[in-house]
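Only one chain comes next, encoded as structure tokens, the form predicted alone.
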Amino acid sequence: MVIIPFFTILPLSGAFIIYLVGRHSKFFTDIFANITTFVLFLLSLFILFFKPFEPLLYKVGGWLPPWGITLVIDGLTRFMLITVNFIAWTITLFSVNYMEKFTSKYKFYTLFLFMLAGMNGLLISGDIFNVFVFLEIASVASYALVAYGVEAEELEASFKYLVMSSFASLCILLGIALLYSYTSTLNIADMGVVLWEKGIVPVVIFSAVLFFLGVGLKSAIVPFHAWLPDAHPSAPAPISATLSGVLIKTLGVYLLLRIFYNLLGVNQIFLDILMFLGVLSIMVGVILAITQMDIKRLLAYHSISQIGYIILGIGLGTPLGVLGGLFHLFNHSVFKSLLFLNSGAIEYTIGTRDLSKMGGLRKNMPLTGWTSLIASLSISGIPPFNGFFSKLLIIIACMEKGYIGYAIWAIIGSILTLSSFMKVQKFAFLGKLNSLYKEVKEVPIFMRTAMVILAIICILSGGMLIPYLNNYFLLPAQKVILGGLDYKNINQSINNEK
């Protein structure tokens, strides 16, 4: 349990070291950033297989909860840590070559590691105010990274993202303040005990509304999605992959699960709202995506659509629905990160994101073309790739609970997703090679390696890895969500140790 704080110590230390030393050596920044993210990935793997169904707790300064700050790792935290740190490692690997076209690469790695520290800190914090602190660390770093290219488009998108996200943070902070005024504690588990004893009153309901506004904006579900289609395309490709792959899930979906399932509790009315917004996000996102010719904007709208599947799954509230929602969260992190890296490889090589100006790129960029095809089939839910199995679980769960209409909309959304990505394949990789790109070559080795790793996971997690994913990865997280308010008992184990 001593290693738990290192999920924040390592990236924070790495950020400071890179900022101090990195300006003098590009080689050092690349090596050190990749070592840091890879070590974090290994730590998350170790945590994953170490007592997967038991919570791990770390007392900061030796103070027992609820008086001291507690770091908590349960099944849901393990699930999110492995997802976040795996994607972070592949993105730093991709960035070794990609970020060469930007100046001051060390500043990019510094901000990226700050953002990673914020995400990891949010995941392991057992104190709701520290959740907010780490949320802000990740958010502020992401604002700067969206504007990293300092072009007019990027600055405008970053400002819009900053305003919308700051409003979301304000809602979350006000919700925390109201709960603190009612419970007189900031420890999440202890807060749950007080709410259980004192009951739900109007001030708690109002704080729940504020939390929902905040996490809805952070996760970009419809109708809180307006900032995302500008922020994701404007950012450098590694940041687009991070924002879509893990940031909106950590700051949005994870907080929604932790606050509503484990702290406040859910009822059927709330679940009905989640399911409706999930289906609405699926359809609005995919319909808007179909009309796009900017490949990164198309991918951004698909992020909204795919988040809808996750929200639909967890909104069902059934074991199969929650399992499908969690599985799709991981799958989406993998194939959407890969798709954004593919788009970055294209822009890196030919300098455009406009699909109408591409064509025949697979002839000169075969690896980018094939990994893009794998990711396109995965996000479209085509077997035997990973997206098929998670979507299938969600659709079966809808039918099992009697929501046939929602199942049909989920299938329609998947069909429209397939048509959208067949357009991408046609305009970008198939057909006659544009004469302007006859001398185009495949992207450098580190960019190729990152894309291949993600493509392999798209294939393996669709079949061969399912038994291991289910037993060690998904079921412990599912147990935490379905356990609901049982999270309030988590402090008992640490107090019993005394």
Second form
Amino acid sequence: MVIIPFFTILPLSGAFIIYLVGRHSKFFTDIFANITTFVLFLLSLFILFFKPFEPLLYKVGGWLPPWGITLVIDGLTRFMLITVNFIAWTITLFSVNYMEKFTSKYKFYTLFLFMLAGMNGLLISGDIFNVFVFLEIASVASYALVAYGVEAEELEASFKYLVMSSFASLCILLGIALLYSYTSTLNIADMGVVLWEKGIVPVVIFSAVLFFLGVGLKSAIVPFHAWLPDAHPSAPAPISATLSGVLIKTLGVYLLLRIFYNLLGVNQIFLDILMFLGVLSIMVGVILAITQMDIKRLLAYHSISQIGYIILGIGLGTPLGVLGGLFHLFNHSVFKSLLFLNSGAIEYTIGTRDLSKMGGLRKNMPLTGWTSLIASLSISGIPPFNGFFSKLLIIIACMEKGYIGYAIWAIIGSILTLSSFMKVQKFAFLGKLNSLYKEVKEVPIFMRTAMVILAIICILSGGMLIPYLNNYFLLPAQKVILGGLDYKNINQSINNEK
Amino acid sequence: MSYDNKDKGMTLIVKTITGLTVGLILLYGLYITLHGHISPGGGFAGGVIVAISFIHLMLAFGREEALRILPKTFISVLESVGALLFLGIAILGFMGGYFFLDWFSKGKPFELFSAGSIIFSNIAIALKVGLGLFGIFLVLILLKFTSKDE
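Output the structure of the form predicted together with its partner chain; the preceding block shows the form predicted alone.
Starting with the chain above, the whole complex follows.
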């Protein structure tokens, strides 16, 4: 499949071309960035629908797997590629109007496409050192994007994020180095084979601890969550949406799945730790969120809480739990991006993030109001929307495996989520309109389009559980995780692939 | 270069020595870059040395002098061009069937023109790294830091 490397070629070349040409033509920048992300989205759909089931391998430079770098596309990668590129497309659409209020928009697009290149590269790479390189590309671009407004608060948040996230990267790098010294190979599948033959020794367990520190920090599970509530609200709204929507999932959850489920293997102790941390994240995130009066900060705390659901589902390790976790990962990307875009739309029109200063905005901004209601109901798990189905799957899976307590905590977390989003609705969109904002109008066309697309996906994506449809999207990803160490056999399919 | 301007840069001794050595440093950087495939070093190391030669110029003669030789827009444009060149070389590999395939003529081992496209990749990396590093140095110098108390 010759199109596999284009997942990194397109955003990288787009970034540099925009940096060269962007300062002369604003029009070109918008068009070019949107075309790039849209083509990436189409490519990920193409890979899903035309080669849906078998794993695909690409030999970079024609070198054979254990020595050369391979790009691997399997079910989990297809699933993540669709999620990342779909969200990225809607976010560039939103940025066309939103980023007008910042200077030098082309730098924003350059950094954004770098971040996208990093995420896509991380997803398709089958080589663990390349994974680290792309992880750093995405992280470094995101540090710069968090500080994009260059106010004191943003710089402080960015610095905090930089310190914690660099520590996470260092942990991951050290883990890779230790594994490399033990297995003498960097190809993930080949590493799996060597680990299978040589067995698990203390150094592998030590590197597993380092990996867990790293991905835990990147995905902001509770004991490692301190940077997130500062970093995510400080960024411009489209970037908050990307960070919360896909970055913490790609750098955190995807890497956790790939390294622990496919490379090192999991045991019951690890799963217990994951489930406990997941439930802890659900409760701590939602309790901290409920008192916030800054809308973006509230959403950032909810990201921690929702990541908790994903981790809980994945940590169960049963087919239903993993399915629920993955489905919640997709759903959370969609509705959390939508909520951050809504908060961006509010900030765009009235210029504040403080909930107590808003009120009655639905009359003047009906579209923002209704899409945010849809997203709020989705994240709280109200039946027709997508969040309900994934949370239901996770809770049923908890019951099925006998973790009644965890199921009850998950339900309580969901109720608290509902209450805090009812607070958002009440303060922002219902009630009396503040007299200052009488003249406020609905946001421009591209922002509206992005929000409507995401809202439609919120309503429809519950249908992805329908038996025939889930064969394409969810079940292949679930199969990769449940297959676990079978990932090590993936290089053998290279013979029937050019 | 203005050796006798006492307001800008360092003393005459430093300026004279820098004037003598800076060309050699630049040449050495280019040498490391071009011989990256047959001796230790390569695009990254060569680019760093090239950047150091310009940083020397800036330290000795003041920033206006260095920016006259290498203007800011020139730096940022060439940096992007370096990255695009590297990507272009990688994409050219598709002519042989694979991304990043080295399909140029390999030549005789241990000669300057051997190892196919590695030398071009090294030049692209040197452009990107050298100008990127110099750009970072410039940004650190040009930024004015203000605290809240002022």
